[in-house]
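So this first bit is one chain, no partners, the form predicted alone, shown in C-alpha cells.
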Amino acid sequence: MARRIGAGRGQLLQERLRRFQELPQRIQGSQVWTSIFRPGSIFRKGYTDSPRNRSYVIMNSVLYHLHPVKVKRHAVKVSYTLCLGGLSFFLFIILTVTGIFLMFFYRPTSAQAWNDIKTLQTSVTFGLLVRNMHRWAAHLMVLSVFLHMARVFYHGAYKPPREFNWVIGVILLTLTLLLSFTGYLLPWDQLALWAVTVGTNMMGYTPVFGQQVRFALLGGVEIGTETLLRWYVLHVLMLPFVIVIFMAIHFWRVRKDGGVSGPL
C-alpha cells in the first residue's frame, strides 16, 4: 500500500514537472502571444536560427515598412477609411509644430502663465493665429481619433490577427484625451484651476495609492506653481514621447497585419 502511494506521488510529481516544462510552449502558442509577436519573430514558437528566419526578423522592423510594397484596392477608397487615421497623424504634426512655437512665449509659473497667454494673443505676430490653430487641431484630433476607432470597430478590424493593434489604438485614444486635458490646464485661468481640482480629487480616490498619485500630480498638498510645472512637462514632453512610440508600433502593425482590413 505504501509503495502504491509512493508510486502515485512520483507520477504526480512527474506530471507537474512535465506541465511546468511545457508552460513556455503553451504561453508562446496562446492567442495573446501570437497576436503580439508576428511570424518570423525570435519570440514565436518554433523559431529556429536560420538565414530565412533572420531575414524575417530584419523585415519585421518598422523602418523597412513605412511604405508597403502593395496596397489593397479597398484601402485607398476615401469612402471606406475616410482618411481618419492619416488625418489624426496630420493633426498631431500640426500640434507639434504649433506647440513648439507657443513654447517660446510661455513660462509655466502661476505668476506668468496667464499673462504670457494674453501677451501671445495681443502682442506676438501671428500669436493668436497659431494658438487657435493649436487649440482647434487638439479638438479635431480627439474627434478624429474617436471616429477612427469607431470606424475600425464597425468594420470588425479588431478581430484576429489585428487584436493587438486594437489594444494599441485604445491606448492611443487614452493618451490623446490625456494630452488634450493637460493642455487645457496650461492657460492657468479659473477653468484650469477647477479642472485640476476636480481631476486630482478624482485620482485621489484611486484604491491603495490614490493619495500618492494626487500628491505627485500636485507637487505638494495644494495647487501651486509646482502643479502647473508638472502638468506642463506631461503635456510637452512625456505624453508626446509615449504617443510617438505607440504610433510607430501602430503603423508597423498595420503593415505586418496585412494592411487596412477589408470590408465585411
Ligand code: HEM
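Everything numeric here is computed off the predicted structure, so don't read it as measured data. Residue numbers count along the first chain shown, from 1. Rigid core: the largest C-alpha set superposing within 1.5 Å between the two forms. What changes on going to the form predicted together with the named molecule:
Q28 shows a C-alpha shift of 2 Å or greater between the two forms [criterion: core-superposed Cα displacement of 2 Å]. For I245, a C-alpha deviation below 2 angstroms is recorded between the two forms after rigid-core alignment.
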Given for the second form:
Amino acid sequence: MARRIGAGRGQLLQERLRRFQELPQRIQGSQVWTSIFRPGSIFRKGYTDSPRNRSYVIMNSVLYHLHPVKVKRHAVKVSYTLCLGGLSFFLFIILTVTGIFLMFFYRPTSAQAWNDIKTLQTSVTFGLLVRNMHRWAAHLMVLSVFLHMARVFYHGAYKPPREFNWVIGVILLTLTLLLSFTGYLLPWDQLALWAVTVGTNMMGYTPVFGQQVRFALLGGVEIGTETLLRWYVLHVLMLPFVIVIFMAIHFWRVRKDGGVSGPL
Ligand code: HEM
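Given the form predicted alone above, what does the protein look like in the form predicted together with the named molecule?
Every chain and every other molecule in the complex is listed next, the one we just looked at coming first.
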C-alpha cells in the first residue's frame, strides 16, 4: 500500500517535471509571445540559422531595421565614418536627458533664472554635474556635427544620390547651432546677456527683414524677460521637435540611398 502511494507520487513528480521542462516551448508558442516576436526571430520556436532568418532578424527589429540587411564591408569600419553621425545623435540623446533634469529646477523669468541656476549648482544633488554634462555635450555636439559634415565632404558623399541628404544635413547643422545659441541666454548672466545682445544686433543688419527678425527674436526692441521666455520655448520645445523630425528623415535617407557611401 505504502509502496503504491510512493509510486503515485513519483509519477506526479515526473509529470510536473515534464510540464516544467516544456514551459519555455509553451511560452514561445503562446499568442502573446508570437505577437511580440515576429517570424524569423531568434526568440521564435524552431529558429534555424539560415540566410533568410538572418535577414528577418534585421528586418523585424525596431532598432536593427534602420540598417540595411546587407552592409558593405568598408561601411562598418569605424575608421570610415569615425561614427561621427552616430556620435552627434548620441550627444543629442545626452542633451535631452540632462536637459529634462535641468527643467525641473529652472524658471525662465528674469527674476528667477539666474538664482535657479545658482541653486541648482550649490544645493541640488548632482546639479553641478548634470549642468556641466549638458554644457559640454552641447559644445561637443557642435564639434561632432561639423566634423561629420567634413567627413561626408571628404568622401564626396554630397554627390548624387545623396545630395538631398546633404541639404537635410545643412538644416541639421543650422538647427544644432540655433539650439546652442538659444541655450546660451538661459543662465541669464552678463556673458549670456551681452552675447545675445551682440547676436541679435547682427541679425538686425540682415537686408530687407532684419529688423523684423530681431524684433520677433527679442520679443520687443531690447533684450528682456520676454526674450528669455521666447528663447526658452525655442530651446526646450520647438527646436528639439524640429531637429528630431529632420534627424528621422536624415537616417531614413541614409538607408534609402543605399547605406553609407562607397569607398574612395
Ligand atoms: C544633428 C546632426 C546630424 C546627425 C545626428 C547625423 C547623423 C548621421 C548618421 C548617423 C549618418 C550615418 C553615417 C555616419 O555616421 O557618418 C549620417 C550620414 C550622412 N550625413 Fe549626417 N548627421 C548630422 C548632420 C549632418 C550634416 C551637417 C551634414 C552635411 C551638411 C550631413 C550629411 C550626411 C550625409 C550626406 C550622409 C551620408 C554619408 C555617406 O553616405 O557616406 N549630416 N548622418
